[in-house]
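One chain is shown next in structure tokens, namely the form predicted on its own.
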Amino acid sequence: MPIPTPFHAKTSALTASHEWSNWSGFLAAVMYEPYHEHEYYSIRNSAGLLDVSPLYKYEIKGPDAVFHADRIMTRDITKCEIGQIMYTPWCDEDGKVIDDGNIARLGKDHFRITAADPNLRWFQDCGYGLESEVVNVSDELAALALQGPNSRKILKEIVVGADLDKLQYFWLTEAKIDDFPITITRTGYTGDLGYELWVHPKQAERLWDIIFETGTNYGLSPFGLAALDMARIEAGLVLIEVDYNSSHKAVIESQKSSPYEIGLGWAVKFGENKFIGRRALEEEKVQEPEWTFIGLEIDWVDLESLFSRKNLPPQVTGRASRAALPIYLQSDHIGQATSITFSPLLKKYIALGSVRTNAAKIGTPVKLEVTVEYTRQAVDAVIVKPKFFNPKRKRSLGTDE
């Protein structure tokens, strides 16, 4: 049975929908209101607050911590400065992705990793024989994601000891709020301006109250997983067990993916690091991956016509879908759309997915399978870059405003 997070007393009081999900064994609100549109618009137009405490959190410490982390991650961790954060996948010996997440350098020999799945045993095995240790600190940190164009304005009113105007994208700072310590990271999963706040669980409820006391003046709303799913699809962000399978959970080899196949080839660095899976990924880079991660824009006029033949309006608005749909090039099945949503902001029906690399050229017209009144149909779509929303404010400094 899922257990409450440190913020549950606050989130449960606001969850009018009474709809919850099991996120890594914790109760997570799917929606606060009966419909999620207001929560979605708060992310994009003002500010939204999400409880991300269920994330797994691990720390690597010791004289060999840099070598240990560098052996796990496909990024060059030796180049990660103190206070910097890197987003990265990590792979098995065959170069297939186990998980993806952020690694933050807290000190010279001290790193913190956030992950979607439990990775303690793998991280420990990777450090066998090294002077370093991996500690599971998941229960020692509560976390909130404050996302949206007003997020910096809200924090500037309540944070002491940090210059948020100068905090760069994917960097962190230590600060205080109401005299208790807090770590602020310029990160998030919405593709917008945003921060994640890391605090001791005993301070969780107070942190929530302080943010809301100030945030109300900036249009702040709590948001749940339904709104988050829409935002991350717009931003082109992959989701484990949806857009790819962990190699540790895949049933057959064809269910596994390399970083190149899920759009994370940019995060594979062949420097002096000898990360696990490097040899396989070096070979794949030369040979070209079998699959390519793509975006899709579905032709709304064509979709509307398919439904109108049954005297129905297009039944696609609402929550994002994680049900995979086949993609065809002429009569050939070339891949699948794995995350699909109607974007209220962009006024487009969009998707993320994977197709065979020889059919992945941007601008290629394809067909996406849809169901209309219990019958399978094919709607026109076009392959695009898998990043539909990428505002300048996501990376901007306060001095740019």
The other form holds:
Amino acid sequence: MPIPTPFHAKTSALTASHEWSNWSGFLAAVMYEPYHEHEYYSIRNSAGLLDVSPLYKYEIKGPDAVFHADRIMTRDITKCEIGQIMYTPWCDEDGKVIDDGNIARLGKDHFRITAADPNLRWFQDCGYGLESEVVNVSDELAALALQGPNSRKILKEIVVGADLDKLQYFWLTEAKIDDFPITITRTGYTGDLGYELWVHPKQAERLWDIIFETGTNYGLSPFGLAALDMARIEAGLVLIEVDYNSSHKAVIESQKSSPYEIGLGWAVKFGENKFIGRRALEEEKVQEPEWTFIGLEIDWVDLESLFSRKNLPPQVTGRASRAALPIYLQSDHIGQATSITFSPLLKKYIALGSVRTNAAKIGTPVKLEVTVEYTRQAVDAVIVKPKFFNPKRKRSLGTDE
Amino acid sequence: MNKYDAIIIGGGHNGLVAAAYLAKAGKKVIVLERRHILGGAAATEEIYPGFKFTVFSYVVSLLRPEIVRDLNLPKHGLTILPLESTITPLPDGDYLYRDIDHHRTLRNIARFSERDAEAYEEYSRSMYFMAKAVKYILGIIPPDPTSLKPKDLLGLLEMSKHFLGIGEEQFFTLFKLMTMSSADFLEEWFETDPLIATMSASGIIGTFLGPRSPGTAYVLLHHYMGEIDGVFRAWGFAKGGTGAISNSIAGAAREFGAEIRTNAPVSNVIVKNGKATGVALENGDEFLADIIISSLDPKLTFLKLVEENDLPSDLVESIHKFKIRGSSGKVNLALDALPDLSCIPGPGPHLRGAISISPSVDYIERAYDDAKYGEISKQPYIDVIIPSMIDPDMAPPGKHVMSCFVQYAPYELREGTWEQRREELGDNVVNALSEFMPNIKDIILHRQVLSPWDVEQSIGLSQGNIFQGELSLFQLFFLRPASGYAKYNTPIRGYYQCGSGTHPGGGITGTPGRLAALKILKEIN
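Moving from the form predicted on its own, what structure would you give for the form predicted in complex with its partner chain?
Once more the chain from above appears, this time first in line as the rest of the complex follows.
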């Protein structure tokens, strides 16, 4: 049975849809209103607030903390400055991804990691022989993601002791809201301008109220997982158990993926760092990975014509779909779309997925399986970069605007 | 030398669409707009500091998805935010609320009539078929039924096939929509007065007719042709107001290479030996092109931009008779706070949708009665939205803008002039609103009142008619704007039309602009 997060009193009062999901054992609103479109648009048009407390949070502390974190992460943690955050996968000895998340350097010998899955045992085991400790701080931190073009304006009105105009993308700052301490990270899972706010759970409800008091003037809306899923597909962000499987959970070898195969090759660094899986990944990089993470743009006119043959208007998933669909090149099955959504913003039907590397060239015309009135059909689609939406504001400073 | 392949007169949304399609096809195109900003009736202006008004048009539904796709308008900034509800406040403190929550809507209707709640679903289904049936019309250039040319005959045959193919029941419904009054049509389905009134209001918008006037059901249908993301009849609000739609189309046109000039009022089309060769600006500058396209209304296109001598007299006569009576006004308010509805006090999602001041069919019909005899409606029908609730960037934080579309405001007043009586329209609107929003008078920071005369003065629409001519059956399809000239052509070679005064008519559809451009490209290539 899922349990409430520290924001539950606030979120449950607003969840008119009564639609909840189980996120790592916590109750997470799928949508607040009867339909999620307004929540989705709040992320892109004004500002949206998401309870991200169910994330697992760990801290690594001690004189060997840098070395410890660097053993785990494929990014070069030795280069992570105090106050900086790195998004990174972590792998097993074979270079297969276990999970992905953010690692924030809170101090010289102090890191905080967010993860989708429980990772305490793995993180502790990785520190064998080191003078450092891993602590699960999940219950000590309540977290909200404030995302969208107006998120900075809202925070600027309520935060004391931090210059948010200067806070860079993937950096953090300590600050105060209403006299309680808060950590603000310029991170999120929407691909938009946004922040994540970390407080002690006893401040959770107060934080929620303060954000809403000001946020209402900026079109703030709470949003649930349905809207989040659409936004993260537009932004081309992978989701564990949907776009890839943790190598710790895979039951057959082919279910595992390397970072290269899920679009995270950029986060694998072969510098001074020595991480678990490095040797395997160095080899794979030379050889070319088997799979490539891609974006797919589905041809709307072709989709319309498939439906109109049945005398129907095109029917697309109202929400993001996680039911994987096969992708074909001529008659060859070359891969699968794993996350599919209609983007109301871009007016395009888009997908994320994986295809065999030899068929992954951008611009390749392919076919995607769709079901039209109970019959299987194939709709025209084209392989594109897996990043459909990437606004300047995501990275820009307040002082630039 | 100012020589182009095509010159488009007027930078309204249809002119811009035509320009974008022609430029996309590689033509050297220039758009000449009289005003300092683009958009015509689809314009956003900061009338009061910090408050952006979607000055004339205010919502979007009919903009064709193929245009959005062909021109990749989202790339150029087009974002259509959902407008998900309509609330009709009632004088007794009750209200009728319909929104995206299907079952809640049915429960709300059932409070008035359980039968109507069930009929509502059936009606929606029926209207789905109607929207589907007329979608076809939106994609074709009207064939001329009097012509014996193979193309026209083929077009007529295809069209009859299409309409006979929609099924008997649907065909009869369509026929009723073509001929009945919107109130009569809706009364065949429903018995709840506020429901019939609010729905029938879609049938009077932009026309000089009342909900009980035959022909208004067609206007109802016209408003049902909308399609957003494959969903018929969906309505939205363009982020940044309707001016943002125009700007996104202009952005696409520029990317394709079109030149767009503002502050460039065209005085006339230059015609030599029955052929258009260019245009002259009011300042005397001349631009030359083999193709001149007017996006202005039929009165201006035929009676102002060219000499009557260059036109056949029967056309001149029909354009003189073309019905373009202005019947609506617009009141835009800058508000210090949110209005409070007495039926549902406080803020809430209901303020993100439409607020319809249409408590009964009689209420609207009486408003029309005033207008029939040249009077401003004392208690007008008002379609209200609060754009800042949908797009907070429209007003400073915590402040709001309110857009009130008003009917009726007859262009021709029995007494006085609009310059003298403009504020009376504003007062009538605010008074009518205050019946349902007790705090409205205390929160108004600024009021902009636009009578049809003001609309004509500012953006040039003859008589301030928002559709560039009424959407009555006698001036639609192959009769829009006149028989023989309904295919975007004119009697002058090289001179074309692409405004809402052509098929399929008004609203932010972009279709006249697109179909005109496609036809011209076919002719010259």
